[in-house]
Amino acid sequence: MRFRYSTAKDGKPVKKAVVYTPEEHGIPLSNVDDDAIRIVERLKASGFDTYIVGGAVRDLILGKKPKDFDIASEASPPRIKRIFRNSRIIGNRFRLVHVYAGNKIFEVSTFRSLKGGNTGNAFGTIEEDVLRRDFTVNSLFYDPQRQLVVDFVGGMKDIGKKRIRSIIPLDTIFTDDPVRMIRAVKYGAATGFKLPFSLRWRIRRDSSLLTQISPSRLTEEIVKIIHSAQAARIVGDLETLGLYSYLQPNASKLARENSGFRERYLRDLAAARDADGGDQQPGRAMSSLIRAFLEDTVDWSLGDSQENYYSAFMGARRFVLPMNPPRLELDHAVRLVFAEHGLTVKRARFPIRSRPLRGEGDRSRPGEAGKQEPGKPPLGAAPLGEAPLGEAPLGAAPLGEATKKRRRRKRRRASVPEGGPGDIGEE
């Protein structure tokens, strides 16, 4: 075991971090992505202190092979972009750099300062950056070049004790960013670690702060959950702590009222990832959110008519609110559920009007959560004169194939930075 020191104002050395050697942390270098190593080495060769950080380091210590590798460096975003020609600066408030290597994207951030509190965006030192992170188990820095783990906050000890401990004080950690409550539950489920009583109590008390979060951020978190191998456990823990009612209020309400629905809902979440051996077909994970609901509300005797499918689609769309998934993914998900009943729906434009789902508006049925007040349009319906579900406005001429192809080419060109998808070379 080694130690990292800094110099105090009086000139005396101050112990800042514990440094763990390969024999102590036990990370096999073979579990570290080769491109992540090359990015770290390139930045270090340019004179910038750089590390692999976050959940990847935690998983490496636990003997897992991470899928995503985040990197933190003292290099500024413009400097990182100059070093890697196949990269892009993203974000307005929190500026990051995405470095592309083949079909992989590596997120490279700059060390943050404590100026402006835990949500400020000033760049700083590694000692400040670690105090901006949420939980100790995600605050370890790994140098793959020297194979050392740098621990400023006791994260290695917390991994040994199997506990999730916050770095930011509990009276501000969730007021600064309520999504950290969801992350705490996810980390606990992913690692099997316990959340201390004080942390669980604070989550219960501050759960209503999630009402401040935009639907887009909630959608991002739900998508991560349903693609996780621990989706069922995460959702079960979120429900226990009173958080799931803010992410999926309709599903949470039905689960509390109907134990059979809850059992099927969690079973679908657990089975979705295993169905394709991790290589999921489009809509597979999304179907786990809506299968139990559709089973209880769709009139399957109506067969594979477009009207029946459209009613199911709109019912599913209202059911997952405030989540707003991409239309194509939800379309795949509904079709998967229909296919499980031996029904194949032909692709066609949605009609403007359609018969409502069986049981919609009837409080005695599971569709109660999607009930609308009389005289109000259905949840998710487009305003008058606008097209539903992102289609062309009513009365507008359909886009020609040439126009569609031009737009697709523009999107493809915009999505890949100059230099090609397989190049992380230096300019």
Contents of the next structure:
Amino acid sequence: MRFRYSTAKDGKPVKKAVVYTPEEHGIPLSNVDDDAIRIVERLKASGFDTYIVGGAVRDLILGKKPKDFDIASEASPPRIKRIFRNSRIIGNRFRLVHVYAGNKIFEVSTFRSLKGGNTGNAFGTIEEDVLRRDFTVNSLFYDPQRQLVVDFVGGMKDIGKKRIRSIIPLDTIFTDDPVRMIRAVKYGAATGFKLPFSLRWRIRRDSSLLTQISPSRLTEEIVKIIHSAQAARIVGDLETLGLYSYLQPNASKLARENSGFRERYLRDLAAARDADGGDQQPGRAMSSLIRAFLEDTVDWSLGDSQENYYSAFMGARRFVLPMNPPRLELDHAVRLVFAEHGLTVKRARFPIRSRPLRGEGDRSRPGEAGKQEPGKPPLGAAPLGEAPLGEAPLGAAPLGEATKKRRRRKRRRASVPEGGPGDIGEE
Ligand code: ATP
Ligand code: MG
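Could you please show the structure of the form predicted in complex with adenosine-5'-triphosphate, as a counterpart to the form predicted on its own just displayed?
The complete assembly is shown below, putting the previous chain first.
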């Protein structure tokens, strides 16, 4: 174990962080994505202190192979953009850079300061950046080049003690960003770590703050949950702490009223991933949110007609509100459930894409997500009875040729980064 020092005003050295060697943190370099290593190396070679951060480091220490790698650097977004040809600055207020490598996307953010609180956007130092992160298990910095873990807040000890501890003071952590309540429960369930009583108490007290969160941020969280290996456990814990009704109000209500539905729903979530632990089959994870509902509402005797499929699709879409899932993923999910009944529906002729629900498309960073009025129910969380299956589609009017062309062009522009997809480009 080594220490990182800084110098106090009186010239004396002050211990800033604990630095763990490979023998101590035990991260096998083979579990670290090669492109993530290359991105860190390139930024460091350009003179910018850079680390792999967040959930990836947590998972690596726990011996898991992370799904995605977030990177944090001293370099500003325009600087990062200039260093990587295949990259794009995203976000309006909270600007960060997406670096593209093959079909992978790496999120590279710039160290932020505490100016403007823990959701502000001013750039800062690594010491300030760490204090804005939610929980100690998510606050470790990993330098893959020197294979060192830098720990400013005792995250390694907390991993050893199997506990989720907040970095941001308890009286503001959830009022500043209510999504952290979902995150706390998610990390607790996914790692098997304990949430201290004080954290659970706050969550129960502050749960209604989630009504302020935009559908796009809620969608991002639920998509992450269903793609995780512990979806059933996370949803069970969210329900116990009174949070699931804000994520999936319709399912939560049905589960509370009908124990059979609850059992099937949680069983589907437990099976959301393939037998090999992955979720390669398109729509599989999403199908776990809607299978129990479709089983109860679709008239399977109507077969594989497009009308039957379409009303099931629209019913599912309303069922998962306020979540606004990617159209294609929901389409795959509904088809999957139909296929389980031996029904193969032909590709739809009608335009399934309907106008985006309010809040779709906003950046999902604390402090800038589209907000609802406090105290109002989540957007679109209409009781199921008000939106019967087969009702007129939400804004699914046929599109004109010009509109179609414009949208195609826009989609093409949005999906290909400057310089085109491919390897990480040199400056
Ligand atoms: P996973 O991706 O597995 O859900 P993660 O920890 O990587 O977990 P991300 O949403 O990818 O979560 O965020 C990366 C890191 O950014 C987090 O580990 C945390 O340090 C920080 N972070 C993200 N969202 C917040 C937030 N709302 N409040 C404070 N810190 C956050
Ligand atoms: Mg992550």
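Numbering follows the first chain given and starts at 1. All values reported here derive from a predicted model rather than from experimental measurement. Under this definition, the rigid core comprises the largest set of C-alpha atoms superposing within 1.5 Å between the forms.
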note = Among Phe48, Gly154, Asp206, Arg42, the hinge of the rigid-body rotation between the two forms is at Asp206
message = Angle of the smaller rigid domain relative to the larger one between the two forms, in °, please.
response = 8
